[in-house]
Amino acid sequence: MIAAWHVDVAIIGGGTAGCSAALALRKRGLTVALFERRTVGSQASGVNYGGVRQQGRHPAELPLSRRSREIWPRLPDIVGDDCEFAATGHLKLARNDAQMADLEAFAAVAAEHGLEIRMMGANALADAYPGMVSGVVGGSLCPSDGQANPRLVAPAFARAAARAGAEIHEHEAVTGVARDAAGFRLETDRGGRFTAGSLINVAGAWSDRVAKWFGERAPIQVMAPNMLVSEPVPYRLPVNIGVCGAGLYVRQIPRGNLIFGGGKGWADRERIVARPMADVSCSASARLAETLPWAADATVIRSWSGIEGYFEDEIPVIGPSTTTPGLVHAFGFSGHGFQLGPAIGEIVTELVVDGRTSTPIDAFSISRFQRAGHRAA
């Protein structure tokens, strides 16, 4: 039986949001016990593509985009290692006129947040990527857009919490949690016993029921995104691709590989097991041989997936709980939340420890779900 003790805030979920909290906390002078069942980056945080994107969001989340971007390049800094962050910039694919209309609307609103979007014709991809891309009549670069390594990010967070002063428990699920005036009280799979102030859940796929034990509802739904790596080729493809419509992403690192994926795998929340499907891979690697010929004859060499979570309205849950005192969520970022992570960290720091973030998070209150008449099941 392990003993008892106290910390100012506990954190459930050991992502990059929940990594970067820990570091964040740490800075402000707070103790700190991080919870993560498996190992940390083990689910969305590690296994998705790679894409450090503003383009293509929501309007409501590009306040938070913009200011993780500015992180990103300061990671050396932050963490001690800059996982493979590189401003390639992100080409948004268009293949015909209706997807170009889109990608137009969406440059006027990130013009309105500063954000550079460059609309590219036919002509103008030839002339800036000859021989790359077919079959598209145009698309949106954003320079600042770029890519890392998703299994580099949360540990290096980690370890730098951890050397912070920060309690990184791996191989520990909370079980459950009850607030009482002493605070917040932890249950874990190994008998740990904890209490804390302040809880932050960032337990991705699996926060619903974190929110429920304090009767709030999430309707979270289960992604688990489809992803493969070639063998290496010839370095062709200076800039980070998404297509329109196609379910089709692409990076190539320097080494030569081909990152790609598109499409859903399969997933059980229950088992925490995920695996890609050989239908959609098949279907992944036609797209991408028709979107980059040159690479048609690329040998895929791996794929993979994990545990995503999303909602309906593909936008997460960030802020304060509507029950409960002292309780921060940060979850539900379907399939787009790797760029935000660093600075959700300090998001959900700055709510519990000054009670507001200048960053604008009301779109995605959890409250949006009470609203519309729902109670936890």
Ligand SMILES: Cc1cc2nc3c(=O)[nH]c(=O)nc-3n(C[C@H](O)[C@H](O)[C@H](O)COP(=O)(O)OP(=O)(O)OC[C@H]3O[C@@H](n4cnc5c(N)ncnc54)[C@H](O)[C@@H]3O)c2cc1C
Given for the second form:
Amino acid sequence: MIAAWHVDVAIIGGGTAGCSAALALRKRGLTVALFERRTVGSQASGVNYGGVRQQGRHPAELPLSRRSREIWPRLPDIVGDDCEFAATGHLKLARNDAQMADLEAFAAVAAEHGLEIRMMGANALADAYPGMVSGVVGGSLCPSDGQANPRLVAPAFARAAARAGAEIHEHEAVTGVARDAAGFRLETDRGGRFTAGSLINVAGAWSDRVAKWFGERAPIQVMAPNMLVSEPVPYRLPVNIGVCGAGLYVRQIPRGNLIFGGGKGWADRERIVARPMADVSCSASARLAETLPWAADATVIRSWSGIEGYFEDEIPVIGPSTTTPGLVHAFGFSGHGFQLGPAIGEIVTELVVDGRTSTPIDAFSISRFQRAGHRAA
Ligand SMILES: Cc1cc2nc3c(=O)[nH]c(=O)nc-3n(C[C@H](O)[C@H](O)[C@H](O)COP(=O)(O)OP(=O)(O)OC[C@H]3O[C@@H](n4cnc5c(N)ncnc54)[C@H](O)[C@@H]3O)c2cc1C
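With the form predicted alone already on screen, would you show the form predicted together with this ligand?
Below, the chain from earlier opens the complete complex, with every other chain and molecule after it.
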């Protein structure tokens, strides 16, 4: 019989959530092994839009999002790389009065959480961003929101975790886990045998399968946001923009490329492939030209998509398993988990080490899907 390698905590998934957890756990002195089927940050964490946004979140997510926002500017100290984070602000644009009223209502909720949102009418927008946007009646600006380069973040956390002593197993999928009195017994597709005192399920759009090994239901829906990037054009857009109800979000990086998205691509999580759709890309380009007429001639040079797990209520599962002591879940970020990633590592670490976290997470319990009558996945 081959002896299993033992660690205090095993992590399934090398996205931003898993890699930040590996670092946070090492900081608390635990031994850690992270398993990633491909390379760290190769799925949603590495191919997303790069929005670091608190504005527009479900109110239950605001404390978590606020906590994560405090970490982003400290990345150079924490992981040795700023990951191109910039607090450019996020401007949500309204195309009619009803949308403006929705933005105002959110600003009031945000204020309760200490999040500053500035309402801007059409004149204020024209003064602040002359000739920039068209077809809108106003908007709301969250100055502390921003953007970052998604390709850099999970690998930077993984490198920092490895320097701190975490084992990062890339190209090694966990194929099964059993729980007995000794803890968790993991098997991998490379023939690895590991035991762990605790297990963290941060396997992204595949996390429901891990939950199922422990008898828990999580009705994930797989979706693939459709993304595009243009050739570099003269830099004009200092702020990250989202347009209410138009399925358009756009940011410009200092090199000049416009990164934008809207609508859904296509994904097959069995084969781990995601593709943009030509008609969706054309619609997003047309909406970009309507909203930012100065960008209408920018040529799209690449389009892509990625695989993300969504829940119907658009908030994640974060918290302890309801069936299995020592198992902690964090997944189903429903299209907005990149911003949350740095805080997820700290929170799951607190749950493993202290059995509690200072950030309110009750709304995210997986128990909401175990209740009688909840629709099957
Ligand atoms: C196109 C797109 C645009 C987005 N835009 C934004 C945005 O602008 N802002 C924002 O905040 N969020 C955005 N999101 C959402 C965000 O990217 C995700 O919520 C977040 O990255 C999820 O991180 P994660 O670590 O939980 O999951 P992932 O990054 O998916 O990582 C999970 C990892 O687990 C691995 N894995 C799964 N099963 C196993 C197994 N059995 N063994 C080993 N490894 C396994 C996978 O290979 C994967 O790498 C976007 C998502 C997409 C797809």
